[in-house]
Structures are given as C-alpha cells and as structure tokens.
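Taking the form predicted on its own, here's one chain by itself in structure tokens.
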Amino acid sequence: MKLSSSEKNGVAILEPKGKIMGGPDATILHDKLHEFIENGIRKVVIDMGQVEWMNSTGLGILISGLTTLRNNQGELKLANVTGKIQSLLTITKLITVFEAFDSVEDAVKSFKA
C-alpha cells in the first residue's frame, strides 16, 4: 500500500493505493494518524477510491484508526468506497460503524465547523 495525504479546510485526507493487508500498512496508517493528532488535526477522511482490496487485518487497521481519533475527540470518515470494499463493509456490518460518502468533498463538508 502507498499512502499520500493532503489537507482541505482543516480536514486531513488520506489516499491509500493498492491493497490494505496489514503488516507495514498498519504502521504507516497508525503513524500518520498520530502525526495528525499531534498537529491538532482531528478530522480525517480516507479516500478509498484507489484501494484494490482489503483483508480482515485491513479492516482492523480502519477500526483502530477510527478508535484512535475518537479517543482524541476526532472523527474518521470514508469516501469513494469501491464496490468490493462496500460489500466487505456490509458483510462485516461495519457499514453501520463508518460514515461513508460518495466523494471526498462530501465527506469534508460533513464535518461540523
């Protein structure tokens, strides 16, 4: 997995590309979220548009990110969830845990000022 990030209106946007399968992927995402929190950024959108696949460890990484942000008075939202990932979230019932939006812009706008 490759991970790039940007910021828009005080919201951090993470763009993972490839497969989220655990191992080093977990460390990369975990470190990035803690970096945001240390810098006072507590609103994060993960753009899932370039994620080809995710296994159970990948889902655990997302849950861990959500928990980390919520424990620090923050929030994590998903955008551009592909069909494969959408069905994975539905099967695992995580679709009720994560807020998902059709676009990064919609996700960014959903945060209260």
The other form holds:
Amino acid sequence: MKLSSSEKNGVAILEPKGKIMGGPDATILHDKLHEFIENGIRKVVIDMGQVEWMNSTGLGILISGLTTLRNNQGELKLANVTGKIQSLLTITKLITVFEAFDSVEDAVKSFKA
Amino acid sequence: MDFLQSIITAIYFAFGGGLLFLAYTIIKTRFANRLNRITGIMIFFAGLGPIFIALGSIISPNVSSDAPFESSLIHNLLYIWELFFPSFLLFSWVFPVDRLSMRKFWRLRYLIFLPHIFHILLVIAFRNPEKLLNFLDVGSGEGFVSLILGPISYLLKFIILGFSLLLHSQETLFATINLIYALTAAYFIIRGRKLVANILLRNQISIIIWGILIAIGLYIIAFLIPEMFSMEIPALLQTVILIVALLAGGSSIGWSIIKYQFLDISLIVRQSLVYTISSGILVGLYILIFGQIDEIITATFGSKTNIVNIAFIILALVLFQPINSQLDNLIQKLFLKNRTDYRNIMEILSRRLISVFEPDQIRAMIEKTLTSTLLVEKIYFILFDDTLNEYALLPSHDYPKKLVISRDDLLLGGVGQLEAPSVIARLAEYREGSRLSEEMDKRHIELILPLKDANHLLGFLALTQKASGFRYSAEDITMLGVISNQLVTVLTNSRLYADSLEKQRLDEEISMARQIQLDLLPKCPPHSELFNICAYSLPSRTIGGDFYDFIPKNDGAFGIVIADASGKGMPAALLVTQIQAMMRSEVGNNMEISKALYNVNRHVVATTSAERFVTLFYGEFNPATLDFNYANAGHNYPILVRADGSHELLTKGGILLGAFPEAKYDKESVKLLKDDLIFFYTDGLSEAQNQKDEEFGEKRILEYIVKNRERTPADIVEGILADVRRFDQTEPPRDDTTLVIMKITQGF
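Right, the form predicted on its own is done; let's see the coordinates for the form predicted in complex with its partner chain.
Full assembly next; the chain just shown is listed first.
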C-alpha cells in the first residue's frame, strides 16, 4: 500500500493505493491518523478509489481508525467505495457505521453540513 | 688424564656451558624483568661451578707437585661460584611470589652477598699467609720508624693470624653459611608456592622447586655436610652426585621455560634453546667418540692420521640433513607441539568450540584456554544479555554478582570503537564518570578484547595482567585477537542455535495448539433421518481463525455456528477459541439469539483491540418444526437453496463482532422444507484466486450449489472443494476455509 495525504478546508484526505493488508500498512495508517489528531485535525476522508483489494486485517485498520477518531470527537468518512470493497462493507455491515460517498468532494462537503 | 676423568670433564663443561648459555638467554630475552635478571644471575653462578671444576681438572695435572691444586689461583676462583647461594636466596624472594617490591628496605637485599665477597677476598689474599707475614717482618729493624711500625705490624700480624685461623676453618664456616642460605631460600620458595592460584604457573613452579631442591639437597649431602663435619667422601661419588644435582637444577628450569613458558621466553628463543642443547650433546658425543677412535687408531698404526677426521666430515655431510630433520621432528613432538604453541592452542580451541553451544561452556573453555596457555590471571566477560536487553558484567569467582551496564556507559562506547585487543590505558578518554570503568579498575583490568560482529558490539573480554607478572607481548595480542574473532562466531552460532531450539519448541507448541483446535471442532455433526449435515474446515497454516460448531439445546433444537476471525495463525486462533466458548456459554444459558450475539460482541470489544474482529453466523434449527432462526454478524451470507432451485441469502443480523460495543443484532426466521439446503462458508472459499487474480466469488459458489442441490451434502462439499482447488492451486491455501452444508431430507 502507498499512502498520500492532502488537506482541504480542515479535512484531511488520505489516498491509499494498492492493497490494504496487514503488517506495515496498519502502522502507516495508524501513525498518520494519530499525526492528524495531534495536529488538531479530526475530520478525515479516506479515498478508497485506488484501493484494489483489502483483507480482514485491512478492514481492521479502517475500524480502528474510525474508533480512534470517534474517541477524539472526530469522524472518518469513506469516498469512492466501489465493487469489491463495497461488497465487503455490505456483508460485514460496516456500511452501517461508515459514511460512504461517491466522491471526495461530497465527503468533504458532508463535514460542513 | 684417564678416560673417566676426560668424560667427567666434558660433562662438567657441557653443564657449565649450558647453564651459562641459559643464563645469557634468560637475561637477554627480558632484561627489564627482575625475575629474569635474578634467575639469570643465579644460573650464571651455578654454571660457573662446573666450569671451574672442569678447568681445574685440566690444569691440575700440569701443576707441579709442590704447588697443589688446592692452593692454585683457579681453585680459589672457584669460590666465586659460592655467590650462587646469595643469588639463590635472592631468587627465593622474587619467585614464585615477588616479595621484594613490597618491602621498604629492599635495596638492602644486596647485603646478603657481603659474606661471600668477603670470603673470596679472604681466600685470594691469604692463600699464602706466610709470605704476608714475612713482608711485614721487613719493618722490624731499629729506630723511630720501627718504633711506630712495630706495634702496627704486630697488630697487623695479629689480625692476619686471626684471618689465617679463619682461613683454616673457612671451609666449615662457609659451608654452614651456605647451608643456612640454601635452607632459608628453600623455605621461602615452598611458602611462596602456596600463594599461587594459576594451574600452569603451579606446574612450572613445582618443577622448578623440585629440581632446585633436589639439586641443593644433593649438594648439601655431598659437599656441605662433609665439609662441616670434616668427613671423607669418595671423590667419584661426589662427582656423580654433583652431576645429578646439576642435571636436576638446570633441566628443571630449562624444562619449565620450554614447556611452561617460564620467564615468558618466546617460542623462537625456546626453540633455539632446545637446538643448542641438542647440538651441544651431539658435539660432546663427537668429541668423545672422536677422541676414543683417534686413540685406538694412534695405538694401532703408531702414528696420527687424518683419516678419522676426513671420515667424520664425510659422514657428517651425508648424515647431517636426515639427523637434523629427525631431531627437529623429535623436538617438535616433545616440546613445541604442546599447549604453549599458539598454532596448537588455536587448533585445539577451535576444534572444541565447534561442538559447544552452551554459552556457559563456551566461556569456561575460553577462560581455561587463556589462563592455562597465556597465563592470564583472571578473565571477566561483559556480554550483551538478550533477556535483559542490556550489557552485563557476568559473575566471576571473586565478584559473584551480575552487573547490568548501561548502554550509554562511556567506556562501553570506547570499547565499541576498538577494532582489536587493546590495553585499557588507551581508552583513557572514555573513563570519566563511567561505572564500567570503576568496575574495571576494581578488578585491575589491563587488556580489553572487543567482540564485534560486523559493527555490532556483542560485548568484550576484560583481562587482568598475566599471572607471571609479564606484559602481553605482540604475539599474545595477535593470538587474543584471533581468539576473540573466533569467540564472536561461536557466540553468534550459539545464539542461532538457541533460536532454532526456540523455534522448534514453538513449532511443537503450535502443533499441540492445532490438536486442541481440531479437538474443539465437533467430532461429528448432529444427524437424524430428518436432515443431513456435512462440515469441513482447513486452516491455511497449522492453526487458523475459522471454526464451526453445533450446540445442542434443551428443546431438541441445535445451534449452528460458523465464524472467521480477522488475521491468521495464532492470534486469530486464540480469538476464535474465545468466541467459541462464549457462544457455547450463551446458548447453554438459553439466551435468545439477538441477546446472545449482543453479549458476545460486548465481551469481544472489551477484551480485544479495535482492529481485531470476528464475523460470525449463528442459526438455530428445530427439527421438530423445521424452523430456522438466525442472526448474521457481518459474516459471508449463507445460501438457502430451495428444492426448486430458487435461493435466498441469510443476510439479516448486524455488524461484525468486536468493533462496536453498542451493536445490535436482529433475528430472522425462515421455514425449511424437504430437500432445502443451507450452505455456510467462510471467505477462504469465496476469495480463492486463480492466476489472473480473479476471485472464485459468491456467484460461482451460488451457481455450483444450485446446480448440485440434489446431491448429498458430503458430495457437494467434496465437489466444491475440488472445484476451488482447481481454481486456486496455491499451497498452502491463502486463507482458512470452512464450510458446512445442512440438507433437509424429510419434510412434513
């Protein structure tokens, strides 16, 4: 997994690319989220558009990210959730806790509302 | 001079010469060392004895009868030899333990030489007292001069007469003095031996002590006691005893030097010493044989010929090389191929170290090698301790407490900079405020041997000075460098070995865990003529995060559980084991399905970290009514296939277990009919991938089940597994795979 990040209107946008799996990926994402929290950013959007695949450990990373942000009065939203990941979120019913949007813009906008 | 006399003379010369050479070598090798100087002086004086005797026996036959040998100058010079006794006493003060450097008035030690110097002067000056008296009588004339000189000359005469009397009894007197010296020295040496701890040092000391004591004892018996009590001993017996005494004393010191590194004389010098002694013996043999043959030839042919000489030279030319190399081999075998030869030490040490993996044994072996070969007094090990994750100064006999050394310790940092063994003095700039440095001072550390693996410091060896008091030579330091490199390899191997043992132990534990996990799966599914169940589970590793279970209920119904924990291997296995127990407990307590999952979820949230979760499907089947009630906690949807080929997915329930404490789970109910079947599975099946990275997927599963719905559950399990294995041939399978099929065989 490769991870790039940007910021828009006080909302951090994370763009993972490739496969989100166990091992170092967990640490990278976890550290990044904590970095945001320390810098006072508590609104995060993860753009899933370029994620090819995610295993159960990857899913665990997302869940722990959401929990971490919520414990710090923040929120984690997903954007561009498609195909395989959409079905993964549906089966596990995580779709009921993650807000998912068709685009990053929509997700960012949703924070203002 | 008869034959026996000439042999004895030759032997005396050989011994005397040998001892003088030994003395020269010892002093020359390490002049700076007091022990070497004193030993050298002692051996020098000991060597003078046989030389003087030999010279005396050559000269005496030529001296006319009115000037007997006893009063000749050469005989009187013999008394120089007696300086051996004070130097022997001096030797006993520095060997085996140096007592002199501790004494305040050690400069006074040379006073012990005074009686013997006086003795020599006395003997030389007064060997003809009558002449002296006559000389003094010249002044006894008339007049003023004689008036003054008279009393003086009488006084002098009186003194001279006194000395003359002394001269007459001098042999007895000095025999007594020498005896006292020898016994005192013997006392000091024997006392000193008890103070020595090093085994090798004790060996060399024992040999030297026995050699010298035998020599002195023999000398006392053969010479001093007869002289003290004016006894007569046959001259030949005296000679034989003297030769034995010289042999014992000289060879004990020579042997210790060659075999036990006494006086720290280097290998090359020791080697040359051996060669010199052996060639001396050869020359002696030549002289004897030559002399004898020459006499026979002269007697036979009546005149001298050169033929023997020429024959000997030819013989020597022909035989020299083979004899020399044979001698060389013999010497190597006898003396040099032993534990003081560095190459030999390395060879033996590396051979032994290969078979040892126990760190304690490795340390013991290194300690033994260094103390017995290099005479290192004490060795301390400072090694990185894997369990402490710190460096530690390991316990020793004198400091039985293990000390943890901080990684920031300044001296430790200094040692880390070293590439080769180094004296601790060179690390002076790394010492201030260092705890390690204090400890090193306490232990009188002299040399540091860093143990480095690439750039990582495994620790170091701290060596005190040598037991013999000598400094470490360049040769020693080179060898210590080689030994420490070897130690690094051995220590690394020992760690790898320990790791592999640990891994083996872990493997055994895991296979035991696998057995436990297999035992936790139901031996055989519930069965009756109403329904038919087949279940299958295969972990991708030895143990896995999938499980299925059938839990009987009181009302004749039973629960079916299928679950998949996130991750793989041991962590996932531990999690599912916990879940399985919880589910059994909830169902056993007749908890309603929604409530059961709610409870389990709260437990899992409380006991695991946020990123760990479990997807689980739980259904309860009542064979009496064919009702199937279930709740799906984020698990792959089980497929209900009806007899007519239509299907529905069992999706109702709630979010996966273990992530959100307040999650709620809805219960759903379906009515089953004859020939309906439900297919439960985990994602190991649906996410099997072919070489094009395509997944086997829910669609293929569904199609297969619908198509094969009329077959028995066992056939369907076998068939779909075969299909999936054809699709994804990865070995071992990517993920844990579990499937359960329940088919209703009789309806109402």
